[in-house]
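Given as structure tokens, the chain that follows is alone and in the form predicted on its own.
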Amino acid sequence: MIAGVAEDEEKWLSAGITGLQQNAFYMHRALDSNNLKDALKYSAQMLSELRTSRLSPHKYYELYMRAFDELRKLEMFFKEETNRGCSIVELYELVQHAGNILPRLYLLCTVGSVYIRSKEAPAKDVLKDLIEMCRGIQHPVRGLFLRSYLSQVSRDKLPDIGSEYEGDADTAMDAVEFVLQNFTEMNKLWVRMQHQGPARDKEKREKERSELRDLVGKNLHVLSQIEGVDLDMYRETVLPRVLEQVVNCKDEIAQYYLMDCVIQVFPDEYHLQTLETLLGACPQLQPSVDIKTVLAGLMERLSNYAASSAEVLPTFFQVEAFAKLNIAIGKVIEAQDDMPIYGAVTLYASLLTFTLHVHPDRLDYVDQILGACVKKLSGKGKLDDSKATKQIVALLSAPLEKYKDIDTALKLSNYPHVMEYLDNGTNKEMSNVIIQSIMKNRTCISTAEKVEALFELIKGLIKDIDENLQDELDEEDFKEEQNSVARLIQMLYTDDTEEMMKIIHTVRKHILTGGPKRLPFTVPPFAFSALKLVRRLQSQNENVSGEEVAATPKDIFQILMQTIEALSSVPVPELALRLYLQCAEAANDSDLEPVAYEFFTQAYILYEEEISDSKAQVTSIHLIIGTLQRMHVFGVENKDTLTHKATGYSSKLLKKPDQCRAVYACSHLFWLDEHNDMKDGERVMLCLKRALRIANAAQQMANATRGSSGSVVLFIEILNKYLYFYEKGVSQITIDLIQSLIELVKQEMSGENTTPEPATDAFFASTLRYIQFQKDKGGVVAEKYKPIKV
């Protein structure tokens, strides 16, 4: 059916173009022979093709443009005729003899253009006559195109100030009156299209009207270009007349388009000075008009105008732009009960952007807008409209982008209330935006009160708002979110140690509500932030000894002990063990032996009861040995207890090579250069001998199971330990022991069952080169190494 109509339309258009071209041909021939009578005859016949009612506006436009091109040529002919002495007044009367009204009016407009140009009559009189004559065509499409033609031929001949057609003192008003009349009549014709034809074709008619809207809108553009339209005339005549027509037409499409046109074509300064009039029309529009987009466009223009120059801001204050816009938005939302949440939030977001440009210092205005938004959202629950959600994110992001300081956002009492209406996913996104803003601008949150407000704001990332949804989040996204929170915790800082202690208590309170899944991400940064404070307190105590201090390292270590214990619910024993050891080292620096011992005890309990994986055990025992080696706070008894435990754990590892390496690592616990009371050569020797026995056992086991001797790399590693302690002056390590170990390695490497290993060979060769280097060095060291044969 639709295809058939389209085909018919093509045929009608083709027939119309053919008829038009044929008559245009004869018209040209008449023009060439200066035959005015025939030229008028064929031009009238040519224009009769425009009388059709069969074509859609789109197809009619094609036909009209062909006729328009021919009329331009005819106009040139009329101009030449007047130059040759033909009376323009007679010509103006002559064309009115055309038989049909539509061709007659097109010809009249064409001659009228030449008439005005000739200046034989005032432009305003000719234009008034033409505008009245055009009332004769009331068919919407034909009438619109006719008046569009009138507007086109007259736009450069208006009696404007400074124009060559300028008239008396009211000349600008004459030009405005002509354009306004044409605009009013065209709008009436355009609106009438909506009410012609059956209801089932409503969608088609709306599409056709949309295609024709620019014909009407061009009148407003012409109005904006008239030089004589100053602010006073715009305020008193132009805007009221235009708005009267917009409101009275009671047509949804026309009202939306024309309001948008008014905002776009007239200057920003005019809008600012006539804001009350313009906004007063908004509640009078049809409820179905998309007024939110119109007002958003107005506020965007005014925002850009305010941002363009600081000089215009006083005008905004003078006219009380914010108050007027705020009241207008309230009235529009109140008048349109069925306005979707998305529409209301869009208006508030636009008003907020405007406010941030014009009144950046008025936080009360910003909070007032957020409060109005909360009021509109109250009782709605979590939003499930993606458009509304997107606008709320824009609303909440605007203050962050403007002030680049979360402190400012935290002062807005309604800010968190707006966030509560976001669904859980978007709440997290917004929380992330807040954290990214803090990190990007390196904002320092320096009071416990602000930290409390901030963590309440980003609670979507700190804890599960809805436990049912916790498994839906992608693992990678979850890690990224929690890493952001971890970075945020590191940025909470103040020089005031008492306030910093309060911040630590606040952070701890919030992160412990995060559940087992979040703790591995949030506890480590919290612990290191607390340890940073411990070190600051330690340095303060050294400087101001004897004074009463509100926060002490001991208090912080108690908090840390309780917090790390919370990780047992996850469980992540390896992470907890690392944190216990970090705290033990910090307690060591603070000379708190009982505290350090307690942290080591907890680490040992974790190792014994929770860490069962062999690889994790190896890593953990080396961490324990490394930390224990750096401890100087322990007395003999505590040191012996912890060292004994460590060596015991080392010898109980699953794999012999791991046992061997852990045991020889323990040798460092008995010889510390910086502490003379921690130099026990016998126990160093004991550890190395035990390591050597384990290495031998590993070799024998490899020989028994694989039929070939295992790697000799363990012997080479032990040889390096011998050399290290020999240099340090451990008297129990003699030249003979070193020499026998070198021979053992050589023997093992040259054995029949040994598989060549380039890396091991290179390691041993490097060790021998080191011995030779020390021998060649000269001095005391060379004397020590001289007896060793390589």
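No experiment lies behind these values; they were computed from the predicted model shown. Residue numbers count along the first chain shown, from 1. If you superpose the two forms and keep the largest set of C-alpha atoms that fall within 1.5 Å, you have the rigid core. What changes on going to the form predicted together with the partner chain:
- D38 shows a C-alpha shift of 2 Å or greater between the two forms [criterion: core-superposed Cα displacement of 2 Å].
- After superposing the rigid core, the Cα of N83 is displaced by 2 Å or more between the two forms.
- The two forms, fitted on the rigid core, differ between the two forms by less than 2 Å at the CA of N304.
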Given for the second form:
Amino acid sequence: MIAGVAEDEEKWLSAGITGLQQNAFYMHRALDSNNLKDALKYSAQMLSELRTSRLSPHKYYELYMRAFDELRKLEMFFKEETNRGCSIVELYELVQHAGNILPRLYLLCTVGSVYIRSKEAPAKDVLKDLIEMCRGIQHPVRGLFLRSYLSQVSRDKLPDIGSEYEGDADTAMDAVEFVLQNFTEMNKLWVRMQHQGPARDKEKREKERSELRDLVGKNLHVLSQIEGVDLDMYRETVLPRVLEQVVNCKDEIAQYYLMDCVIQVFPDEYHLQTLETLLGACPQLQPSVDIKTVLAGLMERLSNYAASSAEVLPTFFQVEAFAKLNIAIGKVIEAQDDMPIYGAVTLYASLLTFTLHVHPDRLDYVDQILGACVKKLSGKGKLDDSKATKQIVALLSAPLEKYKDIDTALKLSNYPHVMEYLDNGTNKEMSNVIIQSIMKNRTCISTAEKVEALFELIKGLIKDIDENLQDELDEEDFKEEQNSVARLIQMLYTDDTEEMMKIIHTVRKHILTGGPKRLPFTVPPFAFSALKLVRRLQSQNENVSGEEVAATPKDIFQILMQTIEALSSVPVPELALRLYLQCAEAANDSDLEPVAYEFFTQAYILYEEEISDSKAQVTSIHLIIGTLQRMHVFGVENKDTLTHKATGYSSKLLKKPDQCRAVYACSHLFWLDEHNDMKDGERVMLCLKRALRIANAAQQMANATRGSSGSVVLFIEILNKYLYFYEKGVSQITIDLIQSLIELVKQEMSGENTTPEPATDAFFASTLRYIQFQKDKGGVVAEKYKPIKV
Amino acid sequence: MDWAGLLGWVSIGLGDLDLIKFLFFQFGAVDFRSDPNSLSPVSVFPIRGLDWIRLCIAMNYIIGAFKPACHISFTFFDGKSRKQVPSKKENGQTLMVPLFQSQENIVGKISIEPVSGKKVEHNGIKVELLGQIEMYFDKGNFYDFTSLVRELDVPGELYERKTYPFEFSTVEMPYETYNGVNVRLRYVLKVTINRGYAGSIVEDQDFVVRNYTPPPSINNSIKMEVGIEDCLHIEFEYNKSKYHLKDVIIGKIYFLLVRIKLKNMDLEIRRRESTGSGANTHVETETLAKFELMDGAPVRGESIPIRLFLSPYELTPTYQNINNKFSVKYYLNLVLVDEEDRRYFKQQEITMFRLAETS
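Target state, the form predicted together with the partner chain; input state, the form predicted on its own:
Then the entire complex follows, led off by the chain already shown.
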């Protein structure tokens, strides 16, 4: 059926074109032979093709354009005719004898154009007559095209200032009046289209109307091109008249399109100066008009205008652009009851962009906008409208981008309120944006208050907002987002220790709310941040001693202790253990023996109670040993206890090689280069011997179970330890011992059941090479090595 | 400018007057109610045929049967300077004939030349100036409302060409030459060579009379509000009630209420010719012009301009009761057509008059 209509239309169009061409042919012949009578007759017949009601605007346009081309030729002919002495006045009358109105008016406009050019009558009068006569066409499509033709032929003949058709004092006004009137009439016709024909064709009609809109809009463009339209005339006449028409036509499509047109065709400066009038029209538009896009367009233009040159900014202040826009938006939102939330938010977002461009210093404006937005959102709960959410994100991101400084955003009291309306996912996204902004700009958040505000802002990341709603977020995303939180914690920093202390308290308070999933990510950066402060306090104390310090390392350690304890709920014992050790080391540096001891205790407890995986145990034990080795704050008793425990743990590891390695590592606990009271060769030796024994046992076990001797790598490692301590001067390590161990290794390696291992071979070879190297170096060391035979 | 010639593309783009008649015949005439403030829907009835054209052809044949014994020609005293206007002969041919107005002197010469040396005996020669009204239902029966006679010669014989001067001074010619549907008014100079039983020789010379009227001192506009209740309400205005033949009708139609879907609106000029009197009165209405004023459907508050140039149409002045034989009246008929092709109209009489041409 639809296809049938289209086919028919195609047929009608081609019939129309044929008719038009035929008459155009006869018209040309008449033109060539200067036969005015025939020219009129055939041109009228040709134009009669435009009387059709069967074509859609699109097809009608095609026909119109052909007629238009022919009329250009006719116009030339009329001009020549007047040059030949035919009176233009007579010609003007003659064409009006045509019986059908549409051809008559096309001809009248064509002759009218020549009439104006002849200057036999003022342009103003001719135009006035033409526009009056055009009222005869009340059919929307035909009327629109006729008036568009009139507009086309009169464009360059308006009695504008500076034009050759300029008239008396009010000449520009006459030009404006003409265009305005044509505009008004065309708009009426255009709007009328909507109400003609059956209701079921509404969609089709709206499509057709949108095809015609540029014909109407063209008038506004012509208006904007009139030289005589200065600011005063624009303010006093043009704008009020245009808006009057726009408002009164009460048509959604027209209002939207024309408002946009007005904003686009006239200069920014005019808009700025007539902002009140322009905005005043907005709340009067139909509720269904997409006003937000219109206003957004306006604000975008003004923003760009403001950005284009600093010189124009004072004007913005002078006309109180912000206040006017703000009021207008409020009114529009009020007037359009059923405007979707996202519409309102879009408006606010545009206003915000505008404000940031024009009044970057007026933070209060920004806050005001956010406040208004909150007001609009309040009572609606979380948004589930994705468009609105997107707009809110844009709204919230804009200040961050502009100020490149989260500080500013934190000053906006309404900022977090707006965020509250985002759904959890978006809220997190937004929080991420905030964090990214901080990271990008390397902003330090330097007061507890701001930190508090910031955490309030990004609480979506800090804790589960809705307990019931289990996040379906995948692990990867979660990790990423928590990593960024971790990075953020590093940015919360001030040089003022006292303030820093407060920040730490604040951060702690917030991260502890994060739940077991988040703690492993947030506690470490927090701990390090706190430890950093400890170290700073330390250096400060050295500088200014005796003064009462509000924040003491002790306090911090207490906090840390509690915080790390929180990790037990997760549980991530290895992480906690590492942190305890870190703290212990820091406490060591602060000479706080009991604290350090306590941390170690905690670490040990964790080791004993929580870390059961043997691999984890190995790692942990090495960590413990390493840390313990660096501790110097402990008294003999404490030290002994801890060392004893550590060695104990070492020998209880599951796998022999692990045992062996842990045990020989323990040997370092008894020999500290920089502490003379910590040089216990006996016990070093004891450890190494034990390690050797374990290595042997491992070897035998391997032999027993697999039938091949195990790796000799342990022996080589122990040999390296021997060499180390030998070099350090542990008297218990003798040449003989070393020598016999080398022999042992060699023997093992050449053994029958040994499977050759390149790595081990290389290791041993390089060990031997080291010995040789030391020998060759000369001096004391060489002396020491001399007896060793390789 | 050749106004009449332009009519071809003016009216309906179809042809001349006959075609308009044809169309009129096709579409039917309209009936209007006596209530002047109501627009009435149409009722259609056919118009009587145009049989007089056929009669003309018959006449032509009869005239052609006579062979004149002598050649008679007229010369007017001011023939060279006098304006000539086209006049349609009975045989359909158009001749240029001199134009007079009432109270003028009609002065000239008549020359009579017998055919190649033949002698013409006669019982006297006279010239008559006749004003005649001919009704087509009574063909060939002329009613002379004016009849003046001048004797040119006493009875005798004519051997050679002889010229007679004649003069009718300040002739009263109150009526204009008119060619209507059912009636014709003509002026003619008729020379009669009276020959008794041999049959008189008669020669006619037509001339046209047009009388000029000064512009009326009172010429009110026509303004009226008409409509169909709750359906259509319009107000129209024509700038005058009396128009001269080359006048322009200016006006506007203002739509006060539109509840019907209009398609277009035309302004027609109609001529109503009534002949006879009493029970024998016959009325013939012709549409001389059909001028489209509006295309499409207006809405309330629209005002549509009217500007209709009368010059392209063949109009005559309004004739009021010409010698108790006929009247010619003009009407402006405003016709609105809706989408179902229903017609709504309002007819207003206008007075036409002939204004002296200033040129």
